[in-house]
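Okay, so here's just one chain, in structure tokens, the form predicted on its own.
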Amino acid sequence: MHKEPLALLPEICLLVGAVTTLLAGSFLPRERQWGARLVATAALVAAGITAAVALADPARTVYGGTFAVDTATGAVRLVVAAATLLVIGLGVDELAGTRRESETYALLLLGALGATVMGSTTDLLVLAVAFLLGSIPLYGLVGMLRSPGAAEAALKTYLLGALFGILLLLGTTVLYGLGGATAYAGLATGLEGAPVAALAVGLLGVLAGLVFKAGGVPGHFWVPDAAQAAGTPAAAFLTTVPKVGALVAVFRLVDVLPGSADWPLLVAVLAAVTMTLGNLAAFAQSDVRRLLGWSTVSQVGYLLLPVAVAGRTGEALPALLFYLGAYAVTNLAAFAVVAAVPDRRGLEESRGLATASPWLAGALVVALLGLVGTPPTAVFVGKLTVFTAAWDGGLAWLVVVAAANTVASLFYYLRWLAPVFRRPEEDAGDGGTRPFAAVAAVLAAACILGLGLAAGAVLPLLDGPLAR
């Protein structure tokens, strides 16, 4: 069965950290909940270090072929751990001393664990368990504020999660019945010659559940409501971390499907519809967090480009992994700015931010232009790689659609940036800046530029299609 507990050391760190954080918070007084935060931070750092060390190990599967230990798994572990650390950092000011501080950290760790397992598993049954592990903490995080808006968003997220979770289980059942196995290695051979209609039903069910987790069409309705109504750390987490595990999980699954089902066209259509709908809906938003919610829907469309050409080009998986890391730090930088100035919830309320806090305004410029994909940001390199992979994979029409959507997205990001550099009103007050979130925003912006410049310097040296 290839039982190697040490191969799952990063996941063990997250699980032990979540339990310890919850127990520590239960016994610590409210003014000392920083101890729970310290435990959660230590668990994430330990998970990241052990994941980095594991990258040197040879690629293999453990526990009966249900869990892959390879480059993709290592990338998922590192991105999830780093992103969750940044979420905790930008949320310190908002969560410190609150009644549910330790519970929030425990739910963040459990959600991170679910995303990691989801992106690393090579078995449909483990995928279903990871889906639930990643979803249930999400419901709690969305409703943690106990406000009417948060309650509505939590209910919507839960109902959609239950529906798409059932669809995922239905798809798993159909694929198991057709292929006679739940492990991807068995499905790769067992699904050969399976009826196309039944195979399509099974694939649609599993894809529906995973795309819900990623925040793409058709399970996207919860994202803008949750991003607007949840606490800022929860909103930053749910629009970033679940995508990492869900999209790598989709890639692993479609990579083993037989060519009898035209799944590349299905994924390509989902990508085109998701990015277009997300951009069109973002045009009319005036609340910055709701705008970021629709923005994250559109980003799923771009991230699906390399998934649509899985198996057709060797550049697909590296492009997906890099884009996921670039998007994670960029999206969290934008939310860190939102967390640093919580009183500026509307676009017009951002007026004068450059005067009041030049560093925050600079971080916001880097984050928003990074989400568009302008050089020299990391997402620019990410979009270049996924566009190249999709083009080499024979989906030139999808690259054209994605390029047009990229240009269109510039409009609503500029709608946010324009007031930032206007002169503030004479009677406008300054609600103050939260220091931890401000530091997180500046650090994330520096990472965006540093990662983009480093990748841009290395990219021309690489062999293959990306070097052309």
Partner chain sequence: MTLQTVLLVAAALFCVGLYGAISQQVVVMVMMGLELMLNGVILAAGAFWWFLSPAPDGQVLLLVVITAMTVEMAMGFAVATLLHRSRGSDMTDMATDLSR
The other form holds:
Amino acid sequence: MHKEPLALLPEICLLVGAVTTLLAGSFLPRERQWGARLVATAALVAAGITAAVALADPARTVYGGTFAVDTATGAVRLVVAAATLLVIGLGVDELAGTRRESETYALLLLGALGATVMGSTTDLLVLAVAFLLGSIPLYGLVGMLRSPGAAEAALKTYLLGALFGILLLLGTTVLYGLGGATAYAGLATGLEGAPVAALAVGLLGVLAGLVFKAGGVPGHFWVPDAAQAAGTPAAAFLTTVPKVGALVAVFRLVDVLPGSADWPLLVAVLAAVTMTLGNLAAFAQSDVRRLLGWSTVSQVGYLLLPVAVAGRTGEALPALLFYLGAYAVTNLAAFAVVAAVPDRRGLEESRGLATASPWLAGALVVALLGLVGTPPTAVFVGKLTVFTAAWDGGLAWLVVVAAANTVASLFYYLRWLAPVFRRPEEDAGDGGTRPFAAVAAVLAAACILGLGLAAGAVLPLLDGPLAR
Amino acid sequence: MTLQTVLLVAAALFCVGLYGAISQQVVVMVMMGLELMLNGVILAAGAFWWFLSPAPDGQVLLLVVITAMTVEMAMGFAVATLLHRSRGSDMTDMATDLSR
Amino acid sequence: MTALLWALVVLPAVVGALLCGAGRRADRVAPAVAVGTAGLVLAAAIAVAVSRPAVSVPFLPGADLGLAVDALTAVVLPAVAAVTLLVLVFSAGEITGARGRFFGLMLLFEAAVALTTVATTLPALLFAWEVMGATSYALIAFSWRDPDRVGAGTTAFLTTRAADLGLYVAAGAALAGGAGLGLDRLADAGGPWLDVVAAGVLVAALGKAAQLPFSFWLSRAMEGPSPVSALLHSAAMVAMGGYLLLRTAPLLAASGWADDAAAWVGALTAVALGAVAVAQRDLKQLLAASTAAQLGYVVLAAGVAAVSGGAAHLVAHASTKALLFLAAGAWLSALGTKQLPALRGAARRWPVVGVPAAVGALSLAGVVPLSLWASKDEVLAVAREHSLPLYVVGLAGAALSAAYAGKVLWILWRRPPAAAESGYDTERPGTRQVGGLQQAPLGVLAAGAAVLGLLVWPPVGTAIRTALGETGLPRPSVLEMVLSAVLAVGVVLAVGRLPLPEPRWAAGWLGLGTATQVVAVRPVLRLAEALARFDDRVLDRSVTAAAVAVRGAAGGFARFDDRVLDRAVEATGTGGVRAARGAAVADTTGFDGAAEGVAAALRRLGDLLRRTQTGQLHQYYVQAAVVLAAALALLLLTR
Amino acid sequence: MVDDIVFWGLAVVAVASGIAVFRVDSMARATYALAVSFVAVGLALLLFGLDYLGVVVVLMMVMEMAIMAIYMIMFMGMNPALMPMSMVHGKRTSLAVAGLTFAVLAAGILLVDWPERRGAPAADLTLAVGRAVMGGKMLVMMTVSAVLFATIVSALVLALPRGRYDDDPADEAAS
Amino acid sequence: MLSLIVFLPLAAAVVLGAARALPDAVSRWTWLGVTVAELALVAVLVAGYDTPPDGGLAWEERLRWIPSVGSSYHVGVDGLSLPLVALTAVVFCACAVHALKDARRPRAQAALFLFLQSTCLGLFVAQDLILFFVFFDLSIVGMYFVIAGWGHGGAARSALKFFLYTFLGSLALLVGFIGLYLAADPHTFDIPELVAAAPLADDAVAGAWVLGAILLGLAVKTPTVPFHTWLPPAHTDAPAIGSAVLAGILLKMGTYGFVRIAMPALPDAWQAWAWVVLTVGVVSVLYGALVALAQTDVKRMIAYTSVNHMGYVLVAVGAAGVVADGAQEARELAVTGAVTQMVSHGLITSALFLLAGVLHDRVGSYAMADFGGLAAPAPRYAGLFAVGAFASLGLPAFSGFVAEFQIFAGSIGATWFAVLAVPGILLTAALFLRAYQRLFTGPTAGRAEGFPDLRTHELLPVGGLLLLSLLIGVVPWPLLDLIAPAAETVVGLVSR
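Hand over the structure of the form predicted in complex with its partner chain; the form predicted on its own is what we had up.
What follows is the entire complex, opening with the chain shown before.
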């Protein structure tokens, strides 16, 4: 029994932060909720710092083998904390002074907590609970706007989440029955020689739940709707943070499965289908947030590449972690631009952005080209490592599919960029920009480039063993 | 009462629930379908615990399932309320603005 | 001395380039500068002809730029330099507009010719060779406002360049054959490569020398100014074709077939183009055809390895023909015509032009004891040794040359008709005067035309033969010389009495130009147009179609789609019309159809994919179930 | 033997009432049917010796169904007894999907070569679960507490139209 | 030193991009100043270059960058890259001069071109595949904005097509690079290490696939038939200086990739597939020339001649892979010719595009039918265009001849098949003469009337470029001395 509360310090920071934020918010008048924001920010910073400190610890599990403290956990914590901070940064303008400001922060923190736990746990039971912890704040965040669209998106997110949650529980049950344990360490041995058909049902159940969180096929239906209808910070959050936890969780799970069936092929096929669907569906969108929603679906496809070769090549884990970080900051940069110019929701309305606010246009260029994977942005290095890992793991065909998809994706990103640099229409009113979001956008764009250029320094840090 | 029979019953419950979840239009009824699916999972979990591996993990698993059921149900009510208030309807068919 | 060798090439090149670059600003000084430069070049040419320097500088890897003067060069180079000088002096009186450009180009040309004569490696040769072609283009098209003249330049350049491809190929083959790129070592190429080298050189030389079947370009080249015709298209550039063959005679011999081929092409050209010349009514056209015919002897000489005779003929012909072209030019500028009937009696009107022209014509006819008589017999003697038919054909050519030279002679010296003025000014308004600068060179050239036969007689001829190492070659017998002399005189006299036939096939230069148009130029242009259409419509459209498909796959975005679809429809429309006109692309439908099919399939797939996002929750449930079932099947089937 | 009979009885009740959920013509009745189904499963758990959990299930579900009924009356303004309803779509598809799923699952259940039972239940199951919860699986319960907290916040945010600052009715009108 | 050369324009671009209030004139002159400084730096580079022994690199710099994927910031120059670096500096300087009077958003334009310059220089000095790829992709991005932002006609569409097409190529390239990386043991992206290791030497199938991917990527960029269809619209709608850079520098990235990466790193595959390259080269030569012959739009025509000229390069590198009966010398000559052709084409075609741009600047049309007898109102323009056209058709005394002679002599020396490409030079001659005839000679007609002659800022860059071409054409050995040892190394490597 390794009960080491200190090992969970970042998570504790988040939880305490969530409670404190809510409490602080309930005592503060509506105009002065920046106090709650401060608390939330402080909690995230604290979580980040403690996570960074914990990186130095040796890889091990705590709490009876249910929670891994290793490189992957550290990366998830850091990425989640940083991403959530960015979300708060880009959402300040939209949230400040609203009725639900402090609740939003609390839910963001809880969602972040769910993502970290999900990415760090090595026990199916904790995973199931973490799924709930990750999902429930999302429903709240999606529906927060209370507009008809938001309500619809919340409904769909919720109903899909409930179904896939049940599938996750079903899978957990079956795997438990077959393996006699719920911790991965036990499963790794217990599942040896288990009947493949039953194992497949169990794995599929768990995988389905996690794919829902990640927003991949077949659990992707909620993503574009939520991205379109939810508030911008919520949309940014739910297309970014849950994926981080979910994909690492999938990685950990696939890593312990016995080789009695071709799991990698399944994941590879899902990856291919996901990226193709995301890209093809994004083509014709005219609402930038829906477009971004589909784009995140396609990104999940790329992110599944290293998962498909988990355990077959040592490069898979660092590739995944790096891509996650790169993706998070890039996606958030794009959303930050959207948040900064809330009036420009359609592609055509982006016209003349370069003239109106060149910095934002620059950030958008960096973000979108980053999503494409143009060097020297972070996602480029991510794609490079991911492609390399996939090829090394024997999935060269998937690399080709991914490359072809990348070309296809370029098309809709460029469709967004093209009007940005066109001259604005004469009578077009300038809706103005929101300062915090603009700063967040530029900051994130800088991070994209910085992370891309400093990839050499970051990548070795991500190369650590998985604790089981 | 063997593992297979119990599992068959669980599967039956699960599939009845699935039918409900897919076929019902009213949100609350869809939720009932989902509940029924969970019901099947509970039964299966019990069976697995009893027939295959009676470790304490199984009991905790049951606890988790029950918790999940409760929590999801609460969220379901909240979402249904939200839908009802903002769109004046509690039917999933009426909420199809977001598509394509 | 190597400095002089360089000066020979670099001096005219630099001065010429400067004059060209300066354009109109140099118009006033250009003639003086050019004549001065040409004088210096002539001096240098004589100096190097005596001192025989050689030099080599790095140019390309494994292929240096080699320059040297040997016996052959020593004969040809001063002659060319001298003719150039004289032509430039004439031009100073003849050319009135854009002198900077004209004299600059002439000097550039001289530099190229000088380099050609002294080149010892293929890169150096090809370098000069192509520059000659380009300056020829620029000079023929000197009056660029006239589209015909520009077209003539284009024809000349393209035809000679087509032949020049032979040199490129020869260079590659020489490398492949292990011979290196030295001209003197080409014969060492091994195996089949030797044949390729020989063929390449032969084709290039025949093209430049306007031999069959390339002769037609020379006809059109006559649209250039007369000094240009005099220098480029008789004395220098065309002659360089023959010169190259003389220089590479060992290569031709080594190949075993190229020498015979060259000999026969030369002989046949002498006859065929002789006939063409006889049929001409335009003085310059006649002279042009005659040039090709006379160079036939040089080529024949190269084929039978009569290098000294060939060189002598080349030099003598250069002097003779330059003289005649200049005379024609003088009359053209004075009377405004070069039509023979209109020129009747022109020699009587300006004896100062007419007398040298008469000397030239007599030399051309092969009348004793003028230069071409001697040099031609020198060549024919070796040809007879080689093969009797060759000799007979050559002799027939000689008779034809006497015929056309006689034709010119008689017309020029007949009494002018009363209504002479009415025939004048058909080409341009004549000045009715011949300036001193135009007259002076004629005398010198006439002297050359008369006495250059010395090049084959002892002692000069013997010295040259010794220098070239041609000791064992047969010399013309007295009988042969008498025969040819009698033939020449007889034909010339006969021409005075009898009207010459002017068959259309000969008047039209054997239809070679038309044939080229029909066989080569038009098909290529057709092909180009068809390919361009193919490129625009098939290659490009299949890409566009793919793009449309992918875009269509996404549906929506109306504006974009509209534009693309519109354009596609439009393109299909125009495409249909053009295809109806008989576009050459046979497989358009297949190729395009396939592309369209793929496109349509992709579009459908995309629509289908996006249609999955129905907004209906229960359908999401069903889809998720289906996907998971498929995944389960995948897992169970592939294990 | 007795166990078998009891189990089959419960099984029939559970499935039948499950089916009834979607067959009865009012939502309130459906709720009751669902509760019955849950109670049957809860009782079945007792057969496996899971006394504690069985009771928990029964109690929880009864409570929950009560809440559901109240909810329907309070929030949706329905009279649970008198609202006849048949609101289904894609009945055939649903049947097919459910039927096929059942076929697949049943085939799997019957064909799979299930492993042997390993180990024996602990003597005191309730103690064992307590130990697990406070021991090796402590993190589960720690996370569950966070989940409950998140649920409260989230559900309130969604369900309550007004926030704490309900002095501003304009907001609600606007939203 | 190399880093300074590469990143100086980038730094200037950042400054220009950030300084919003900068007057137009200042940004133009800053741009020019930076390019001149670059030129000076490159001159120092060339002056200090001494062919390193054993095919090594000069001015080498290597820093850790992404060690975990075997990628480092590794730059260096040799005889293959130095000429292209110099070419880049020259062409960009010419563009800066040409744009001195350009009124359309000069600050942004200057920043963008400086950025492009950095990427081009970076690509040519990169000795690491990832670094190479980074610059490769960034150049596409930069060019996209150049075409989309400063183009005319259907610029947005052409730019999109350009981007999509070349991006497809770049991804194929990336896939190929990854294949190389994984095949090397230990895994590395370092070009010299890969070249030394020649991975995939014993795996013909994998080698073919990797080479195929790399070839596809480079072929799109070069471009060769049938991947060239992005080129004509891109050129037609690009601004003059954009076309100059696109044709002068960006196309070279493809051909440079052949000699830098594909040939030395995959010798066996290259030998096995050389005939494909050769065939594509021959087809490109003839096809490009023929299609250009039929064009009625000047800029399109020049664009197609690029396909033709790049085809020569392909013929040469293809022939270099035909390792047969010891025609080592010929193959070296061919590769030297190929590199010379890159430089030559860069100079000449840039000049021609700058000249063609003048047409559009003046009267907004490139259609030959709109002009006639231009030589009368614009003699300087006519003269320079004539020089450019003759240089482009391979007239001796210009660099094109030096390049083409070597390519033909070398390629034919290596394989007879290359003979098929020879008619290309006749066709180019025909097409240039026809075009020249239509545009400049004859009676002055159409929009040619009152056509203003070249102004100084237009004259200088074109004149300078053509003068350089002349210099190389007359005294080629300084350049060839630079290239030949490197070509020898490449041929030696590909013959392994």
